[in-house]
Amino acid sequence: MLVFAASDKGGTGRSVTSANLAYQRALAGDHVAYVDFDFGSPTAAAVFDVPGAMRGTEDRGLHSYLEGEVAEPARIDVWRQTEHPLLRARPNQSGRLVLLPGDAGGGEFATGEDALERCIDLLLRLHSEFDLIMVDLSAGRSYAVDMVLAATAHPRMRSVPFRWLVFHRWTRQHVIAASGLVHKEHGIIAGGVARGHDEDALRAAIRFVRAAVPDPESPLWSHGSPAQAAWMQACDEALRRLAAEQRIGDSVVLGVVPLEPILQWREQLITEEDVLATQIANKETLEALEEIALRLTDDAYWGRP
């Protein structure tokens, strides 16, 4: 299955968040590629901890093989090539983690058919050999996102089935930059639409995250007075409402990652580890990040209206 990883500004932690969910998919067992469609920032190999490939890779990436200058994309194999100490120990039962970087360097640039037919033919591929592909695209509506609606919507691509996350923080600005992303004239639901997909189908394909959750009940912030504690609940109950208003929802929200130093800081996987021993991590955040990969591909909770 094909997921999809969209957001309308920077800053969402669409990421790191999707570099969490490929390596708990990992971690059960399924074998998983993340792409790094991020080609104005192809810097996904910085939260797998994989040394000199940090801001994109000078051994001709995802940029070097969509301009046909060579015939495959370079692969890292996660579990080998990482400094991270815990993902350097690939437990047993894990799966394959494999990062497909963009070139170091690279930036933007308008993707033509020859390039639709590379992408087409790479994720065709992929699809055959791992079990969950994560393409991480660049913020907005970018040249990334109208290629992947335009390669879905191929008729060599039909059996294959994909899905869109679409991350958020919990602001007014971002609620309303996510819905325009999905829902306005020039959306993905427009300009999927428009390169033939079935809208109705492409909806229900979309679902959100919401990144960055401060949970006004939560230990985090228990120490703030009553005049600030009454203020985040009225701001909370506001931001439930717009979502409601501009169709994201909680009937379309995926999963919920709350507020978490460590993302905020360091923008890193969080592990067992991370929770338990060194306590640097919150439960809560693990288990978010766990129930959302769960979800990914459990039709129960795509099957809602």
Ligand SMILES: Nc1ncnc2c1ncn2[C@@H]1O[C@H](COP(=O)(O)OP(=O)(O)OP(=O)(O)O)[C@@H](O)[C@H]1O
Contents of the next structure:
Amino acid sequence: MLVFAASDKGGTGRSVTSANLAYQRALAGDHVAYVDFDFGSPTAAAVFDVPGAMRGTEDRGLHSYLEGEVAEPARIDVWRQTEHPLLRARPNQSGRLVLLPGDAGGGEFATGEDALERCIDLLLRLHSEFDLIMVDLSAGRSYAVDMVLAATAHPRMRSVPFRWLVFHRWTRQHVIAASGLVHKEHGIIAGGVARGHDEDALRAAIRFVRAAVPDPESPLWSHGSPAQAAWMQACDEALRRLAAEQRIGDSVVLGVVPLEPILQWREQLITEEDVLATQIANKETLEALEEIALRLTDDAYWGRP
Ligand SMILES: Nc1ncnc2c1ncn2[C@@H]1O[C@H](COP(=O)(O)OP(=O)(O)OP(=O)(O)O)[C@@H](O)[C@H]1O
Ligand SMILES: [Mg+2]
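Could the form predicted together with the ligand be shown next, to go alongside the form predicted on its own?
First the chain shown before, then all remaining chains and molecules of the complex.
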């Protein structure tokens, strides 16, 4: 299964949440590849605590591969190369967790036919090796988005299942932007149909993830005044109405990740130890990530074409 992680805006939580979903699936035994197609800002290695590629790799990144400069992109075995003290020893029963990093200083680039063919080759190869392939795409209607829309519409990829996650924060601008990325004239659905996708099938394969959502009921806000609490409640309800009007309401939401203090301070994986042993992370955050990770492949949460 290919999972494309997109967002209209930057800083939505797309990379950090996707990395955590990849981690959760690998913990559960899946072989997982994380593909950093965020050409402008390839930061996945930082989330996995892999040294040497924190802002992209200097050696055989995905950008160099797609441009035909190298025959094979670099792979990083996260369990082996991470500096995260708890992840070093690959947990029992876990699957492979492999990061394909972007190039340092790569930048956005227009992809031609050759790059598209290489992209298809890569995705097919990964599909034969891994259970789940998370692909982090540059924000907005980027070249990366267009490339994977074209790749997945290609006859060579017909039999490869794919799904899309569109990340957004819980504010008016983010809700409207996320809806636009999918539904507007130049959005993912229209762009996909123009490249040969079936509209209903593509629509059924897109779900939204609300990230860093403040829960007005959470103890985090319990010190606020009654007026603040009432205001937050009203805002939350107004956002729900807006999301529904914008066709990104609850029925197409795969999950909600609460605002997590750790992630406000540091881009990282949230482990069970963070919740149970050191108690620095909220249990609700880990539960939300585990739940979304399971739902990625649970047909009950996806539309029918
Ligand atoms: N649930 C959360 N609670 C609090 N902060 C979060 C949460 N999820 C992500 N963040 C933080 O928000 C910031 C942006 O997240 P992230 O880098 O994942 O976004 P992005 O959409 O990939 O951004 P970019 O477009 O720059 O690649 C990071 O500092 C991250 O740690
Ligand atoms: Mg990112």
